[in-house]
Amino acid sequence: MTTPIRQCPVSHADFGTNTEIYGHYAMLDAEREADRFRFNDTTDRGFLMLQRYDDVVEGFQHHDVWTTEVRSAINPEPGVPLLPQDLNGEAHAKLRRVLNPFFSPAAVRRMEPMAHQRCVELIEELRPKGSCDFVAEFAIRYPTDLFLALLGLPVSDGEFFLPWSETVFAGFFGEDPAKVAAAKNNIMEYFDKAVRERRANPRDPKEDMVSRLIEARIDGEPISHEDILTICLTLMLAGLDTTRSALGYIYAHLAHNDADRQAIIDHPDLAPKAVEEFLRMYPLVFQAGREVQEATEFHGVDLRPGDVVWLGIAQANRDPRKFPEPDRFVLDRRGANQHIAFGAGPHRCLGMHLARLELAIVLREWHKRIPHYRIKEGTELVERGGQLTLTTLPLEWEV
């Protein structure tokens, strides 16, 4: 029998490995139902797992002493600097106030015509082919184009920008460090050129984010050039992989569940509700990490400075104590928007309104043009660990 650690049963589950599709959710559901808290010993530092909805939401509120010095319980080392994510307390709030206007519901609505146009263009490009790798040919291209537009950069740059960003993503999961470093340098040089150009030719800071970052003052001081580049890199990392991953799970679900797909075909106006339910069922960032700064106690569990805490987003979103029949897709589920797929507390995802808009537009426009599709016969769907995504999703449809 394993000796409990920090008063908790011990988990040996490794969530960083690849599995068959939905394999991680099955493991996470089992962990949550086995024990309220567990200590996982699969990493050098180990981590305390908060697994049930109420505990996880409460954990996100301990931002004063549980900080983002650790962002991922699985990979607790700092890695690539991120802003504003790496900041805590008032410093984080001040930088968020600079960025918030570009991600407010009103700002996102202003992007809707462009998002709609680009979505339709990509679908119309694919429709005559009768098949595609949905992950590679649509799900990553769409958010890449919108990200560039958000920064006021040419959408056409996505052609060479996308391979760099893919290599940087791969770096989180074992890609050759030299390749990752080269790709990151390319991206930073690209942003450096763009920011310098904008310094020479500023635009309206109310509509152009880079111009806003250049003119902004925090405590009377401008944001440094390096920090502006880091903010651009952070927005890229935060927005591209997550949207790609969400679309992969949504379309795998709809390809397997004809009744749910037909409901969206028949009621496209319900796309926003469908998005909330999909985000609840299939959160891709299935955990957030935090580092304890002060000795504390959490519902009977002792914590020490330097301890790593796992905030189980997926376990909370699929907790039957909060969401009855959590494995079932319920298009009009009451309270579905209380999911925490975007996190909670001050570090809640900055781009959540944009993500919702992107996903709802895709659901409406894709099913208007390609209502019926299937996964290519013989495909074995694999999901990447760490931060879930489908490595490929080959779809076919009648032309």
The other form holds:
Amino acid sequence: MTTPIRQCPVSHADFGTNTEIYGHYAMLDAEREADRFRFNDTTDRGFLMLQRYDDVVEGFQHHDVWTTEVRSAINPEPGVPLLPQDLNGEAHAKLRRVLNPFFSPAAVRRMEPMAHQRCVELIEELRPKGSCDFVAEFAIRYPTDLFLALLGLPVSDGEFFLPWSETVFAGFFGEDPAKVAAAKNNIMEYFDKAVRERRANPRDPKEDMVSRLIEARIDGEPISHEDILTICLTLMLAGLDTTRSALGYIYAHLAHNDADRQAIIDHPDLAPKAVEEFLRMYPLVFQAGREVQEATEFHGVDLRPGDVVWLGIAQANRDPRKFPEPDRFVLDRRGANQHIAFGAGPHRCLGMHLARLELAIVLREWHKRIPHYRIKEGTELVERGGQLTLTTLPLEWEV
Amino acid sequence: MRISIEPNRCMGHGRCYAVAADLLSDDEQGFVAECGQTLDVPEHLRDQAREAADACPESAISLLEATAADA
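Next, report the structure of the form predicted together with its partner chain; the form predicted alone has already been given.
Zooming out: every chain and molecule, the one shown earlier first.
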């Protein structure tokens, strides 16, 4: 017997609003434990929530008929085109093959010296001050600088670049469309100039991503100028907010949990393992959306073309059926690598190896230089809805 | 013991060769280089093979325990 999705148990939970820190995880955990499937009616189109690990992974693997026509169940019509995300099937695979070599573990290892150097410079700049807003003064500057360097652009451009990317990003969660369009135009003009410069003075396409995008052929055709700009925009939007957010949650955790912090101080080589467990525990992109293209049935629920599906990334990562005691940070957790903080299926995060490297470097270098720190007394930690981030994280330490 | 990697399932998460570096390796695109193959697992790498299978979110890796028929 099957049930139409609107007759599932219904959820009215709104995941787009700000809460106190960890407020979203509490809501998501409660939804998952209440029912296997729920229909959420808080958006115009509504969505079927897949919430348990096995269902969510299976959902990602239905990529042939559940496509990224909808990328976010919460905001199914965001208006900003993204590449390669907007492609599916063979077209998506072909563009990913062009980009993959720049984000493979081997390519990422080549970036390590630069990431390490920039990380240490930023920490050394902050250390003598004895305090900082970790979110604004470190966690967003670090990935922004690395992104610009990855594209072969001046790191100092981060200063004017950052407010633009924040505005475009806010557009996914309801920011004024006119403001978003203006910021997007600024970014596109900036990339346009950079790409034209690279067309005039190509570099080694093995080392320089923009040169590679210019040179690449898909089915014998070059990638259009417009698409190259969209790819640059996409990489920026995908990489900056998420890394900043991950760092915020990791440092909020470590500031509060002395034993976990001490473990990293004592064993810096454990940083990559710690990163995996943090990613499992505190995923920032807590859901992905998909649009159903063919009438089908999913474990007893009837789906029709145009239905929106919520793939509950955070609910899967914190599913006690898969990860016992999901609220506990377990450095040596068995199977922690199976978390899906970066999604799954062919659209899984392109930059995940880079993200892992960036985070591990910060854990190692920061704790070498500033091993002990605390959250400024009286701070209320607020998390942004839609896609999680801490709005501020004031840290203090002895100088 | 043998390990086999289903090519249609591998999505390049890279966790398998991260945890089983003596057994598996990555290709230029970040996918596991041993995709589509079935390998014999040397005695001393059995734990790594188990960890690799445990690490794949796509369940692309399966382990085949040696049976009497293999002997």
